[in-house]
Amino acid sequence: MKVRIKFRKYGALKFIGHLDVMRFFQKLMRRADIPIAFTGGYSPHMIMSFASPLGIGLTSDGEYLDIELARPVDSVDAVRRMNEESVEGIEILSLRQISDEKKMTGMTILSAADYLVSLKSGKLPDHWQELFADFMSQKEIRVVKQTKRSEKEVDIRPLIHQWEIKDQGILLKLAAGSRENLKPDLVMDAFLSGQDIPGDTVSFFYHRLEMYADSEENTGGFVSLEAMGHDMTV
């Protein structure tokens, strides 16, 4: 039985890396008495996978961890137990049963993510909203993207699915996952360079809001990873 855990990462824990988050959840499973399943063989380990590791320095309201259970649990009770054993900076939001198909893991189906971008330090021009709208109106936004082995020039405009200027900053829905992945800092670096604003004079804070899979209706829309599961009662 596979379940999907949604959690928040905030505060000082934004500075811990993915491996530390993984170790934390391994301990949390034991402390909260969550009946997680283990692999076989001489060196068994917990069956868990994260949809998309969060970069150091980012906070999030929509992180996802898929695990396999040895027996059913009550969703509300399991969330309560995990939060009682958790630490400040990690809050469990839900635990929902998902499809047992291997191809339906969050890591596999992830296709988009929402980010809220706000100014951290420095100063933007007074009319930055108009400048950003002009920036996004371009048919192409070409940047140099770093790959594992080299650098290449790519057009990131098709990877920006939606954008909106909010009171708190800029809301971006970007391509995410193994097929196409765009980080919000690359978008903002491209914006700054287009305005001849030195990147070392302005910095932004990035907060991930949610992660999505493609809609099953093939309408070009998205469905949150949480919505693809259902609560369990025991």
Contents of the next structure:
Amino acid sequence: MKVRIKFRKYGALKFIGHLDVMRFFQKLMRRADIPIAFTGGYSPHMIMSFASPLGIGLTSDGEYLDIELARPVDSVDAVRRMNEESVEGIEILSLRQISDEKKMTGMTILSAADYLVSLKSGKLPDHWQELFADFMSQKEIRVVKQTKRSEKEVDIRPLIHQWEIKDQGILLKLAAGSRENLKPDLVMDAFLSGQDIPGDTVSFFYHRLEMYADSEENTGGFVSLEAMGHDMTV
Amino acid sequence: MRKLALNDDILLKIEKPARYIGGEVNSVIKDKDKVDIRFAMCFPDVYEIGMSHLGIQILYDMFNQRDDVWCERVYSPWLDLDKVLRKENIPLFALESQDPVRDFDFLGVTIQFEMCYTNILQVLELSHIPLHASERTEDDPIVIGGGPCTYNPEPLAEFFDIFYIGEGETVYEELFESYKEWKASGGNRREFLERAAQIEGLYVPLFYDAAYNEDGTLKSFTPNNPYAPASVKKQVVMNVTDCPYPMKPVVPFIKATQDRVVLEIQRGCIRGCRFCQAGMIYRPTRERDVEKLKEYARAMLKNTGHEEISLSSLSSSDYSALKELVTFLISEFKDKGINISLPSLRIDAFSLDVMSQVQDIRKSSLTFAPEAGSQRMRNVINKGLTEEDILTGAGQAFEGGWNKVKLYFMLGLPTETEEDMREIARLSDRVARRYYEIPKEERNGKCQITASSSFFVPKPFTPFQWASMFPAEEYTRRASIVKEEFQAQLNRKSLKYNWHDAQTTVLEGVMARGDRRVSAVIEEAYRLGCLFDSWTESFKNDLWMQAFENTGVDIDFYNLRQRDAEELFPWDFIDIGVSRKFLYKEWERAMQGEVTPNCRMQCSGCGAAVFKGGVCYEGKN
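Right, and the form predicted together with its partner chain of this protein, after the form predicted on its own?
What follows is the whole complex; the chain from before opens it.
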């Protein structure tokens, strides 16, 4: 059976990259005695996949990995065991059973992610909130997107599903996943360059809040990856 | 939440910030106000190397078991952070508390290889601790060194307050108690060092004077303080089964060189290879109880979550319960996705059988360390491995499906002739020929024989401590003779030959057998910008040569001179149990090409029996 684990990444752990977070979870599974299933073959490895890698320097309240279990576990008990074996900086929030269908892994169905952007250093103009609203009211926002091989100009406006000024920060709901993916720093870079603020004078802190799949009703709405599973009891 | 010593901007701009943040699984956090002693334990190389070292894990665990001590870790900041710390005047800090090292009571440095010496100075300077022990005050930590290089601590004598000679499990407790008493008494630094000097195995360099003869050799080495003993006794743990072992080693976030559980199955080696320092200084050979090791394996795998376990010893095949232990590991863990790695095994039917169970034969390679190409040369170095052993072992392996073999050799050994050098290539070729004796249809394509040679560096407390070395050009010449001979071999297309750099060999030679005067070169090289000398990308030989020139220290004096039977060596004040008389007898036997049997075949009376245990007393209870 498949389960989805939701976790929080905070503090000094923001300096641990994705590959090392994967290694951390592999070892955590063993320490916490989670009966994870292995692939066959000569060098078996754990069946584990992450919804979306989090870049170095970012923190998150909504990270996900899906794993295959060899036998059922109790959600509450498993979460407790994992937290006992974890470190400051990674907190397990939930473990929920999900559909066994292959096309339903977090990585495949991921469609959007929420980010909270706040000012880390430098200074923005006093009326930055108005400026950001103007920026968002544009019909299109063309930026140069770097890919592995080349760079191309794309319109990122359709990839920003929602935005909101909250306290001193900005909430962004951005397209995420394998079809379309927009990183929050690209949005902020585009905003700064539109205001003629040099990118190296202002820096932002990015915090991921949640990850979503498209909701089943085809309404254009989203459902959090966590809400797609249910707690297990043994 | 833990605060970090470095801010986000710094951490985001340097390579691998995880090296500096601490907070790993099983790292130990205590309340600094509730401990009496804060100990910063340093491995003077980059985090991934230092975190792979078993000795530190043992001491870290042992110290932290005490409620009154908090031991933390420090590693060398890589070149990128080094620049930042200097520019922004940020003091070097320990990983756990992120507090400056200078606030600690002790800075312990493990000294594993000669090419880390400039890194020790970097750690001191970045910690804002005076480089010279003589310039430190009560505000500075006590700087204590340990590890294999301290068997000749003299090139580093100026920079350390204390050297701990031998295995760390024995007298640290005593040192800590003494430190607490001294701290309560409000004494000065010198008074503490006098207390330390009275503890067996501890050497306080400030309390000794060296005098030299006109020819530059050591004339005398005498204590100048009534509390300092004339001879310092190496520390050994005689009951290795019941001595502390870390059940919860720290698990790094980033991949360390050694990313696995390490089971130390024994200490010491019965073999007596004449070039090998470890084989002499860790005498007598002592085995851990196999039942205890099984418990350790279970507990450590559970507590770390590692997916691999490895055995550690100088020669695993000599461990008496090896078969039982390996069978246990395979039956217990193999189905749980745990890899079992078995280094330093002699290649024979048993080891090939277990290796075929734990590794993918097609991908893995077998390693032999003949150390020398000719039988004559192997007799000189007392490497009890015959050509027949190698060819039989390789033959069995080839028939079992392996087709990759690694061969390790040394060049520049005492009495080495051109014939001996050429035999390296010829022996490699004979291994390849053995492969092609297998009928073509049963073979697994071509074979790959990779031969590597390093240049021999004579080490203190070995029979070869009297041997002379060669200039760098001579090492290179010898390697090119071997290279040329490889090209003349029948199976040259299946053979590959690599050799190590000759420049670091020369430096290692000076550091290994140097005296106190060598410290000036180390300091000058560091001032000129030498750092991370064991890393090819940062090794700067021209600066080292400049340092020798600036200080007037003569490389040839240390490396090229033939040492007399009677010469007083800088390390002679250390008593390792093994006698100088035995070492010299072995040197003479080497010159005659005579082989000495290993400890289990026949005792050669080396002197290590003075410790009253281990292999010396096997079957004598």
